[in-house]
Amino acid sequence: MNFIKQFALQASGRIAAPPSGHKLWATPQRQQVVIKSSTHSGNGKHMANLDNSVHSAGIEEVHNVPMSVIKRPIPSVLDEMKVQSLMATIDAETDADNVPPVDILWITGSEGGNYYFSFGGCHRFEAHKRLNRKTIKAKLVRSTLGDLYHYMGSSAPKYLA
């Protein structure tokens, strides 16, 4: 996966791209990597972690939205252990830093209303239900009914207010 994440990531101009001779498949899985972003390291120069999704490594930006609007239109298929420990981590007040945030697809309507789609993270948002949270911490990726449309096909809206 990492692989495949290097390539989308220098292709979105996320990352830039290795210098000549260097092979960008033979990083270490965690290694930090130079990108376009506001985050900096101790040396000056601009870094990431490999293991954000695609769709939100640019964003730095963490939200707590509520539960309520986050629409999750395909069902999950939970592993119950890990539903658990996400459970027992998330209540554990000093270790919830640790749960990362969701990505959530953020598209506005045509009339301006907001939508928000999330087709990951569904252990941490069973665990989140499961405790009642109201709100989630979550990325926004900015989002078009076209992107939607690649993650529902046929079922996605042909149109939201």
Ligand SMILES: Nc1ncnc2c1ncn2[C@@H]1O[C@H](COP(=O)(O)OP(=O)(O)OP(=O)(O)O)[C@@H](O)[C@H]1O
The other form holds:
Amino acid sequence: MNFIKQFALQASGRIAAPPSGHKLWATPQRQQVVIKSSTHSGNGKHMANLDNSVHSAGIEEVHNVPMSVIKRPIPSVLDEMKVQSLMATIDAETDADNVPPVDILWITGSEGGNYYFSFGGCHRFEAHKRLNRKTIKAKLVRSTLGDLYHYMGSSAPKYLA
Ligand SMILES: Nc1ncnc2c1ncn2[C@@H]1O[C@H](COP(=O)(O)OP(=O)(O)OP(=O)(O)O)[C@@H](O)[C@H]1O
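What I would like now is the form predicted in complex with the ligand, since the data block earlier showed the form predicted alone; can you produce it?
Let us now look at the entire complex, which starts with that chain.
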């Protein structure tokens, strides 16, 4: 746990905190998953230049985040054709890098647990889910409960522990 706390403490501001390479993830349930991160896509293209949201514009590091740790509190309204099209793109190994990483809000709870919230990227998320992908490419946007309130209003949790 000290190792994980080190990551959390080092992180400040809207940056992807962990260094490149393997990262040990902890969920509130204390599950631990080793995943890989990189600043480059598989074919060497620099992902940061492909599609930056306003939230992740300054973040270059891309992580393979386990789908199972991502909370999506707001149901998606989906365009079925777009989901199907994205599934085909993601499934075609050579085209997969055309799909940019989603943004994930990373919040550290008051007792040190890590929480990963996602609001946009509805079609990319759904496509990964239907393809039974275990992970999704994402940029981690260091966030607070205040940021969560911005998305969820009074439905936002008052604390995360
Ligand atoms: N076959 C495809 N269909 C749709 N988008 C694709 C496809 N291949 C690559 N992309 C890229 O994937 C990204 C999809 O992002 P987009 O904002 O359109 O949807 P989303 O974020 O997944 O869902 P939403 O905007 O509804 O939350 C775009 O950058 C788009 O260029």
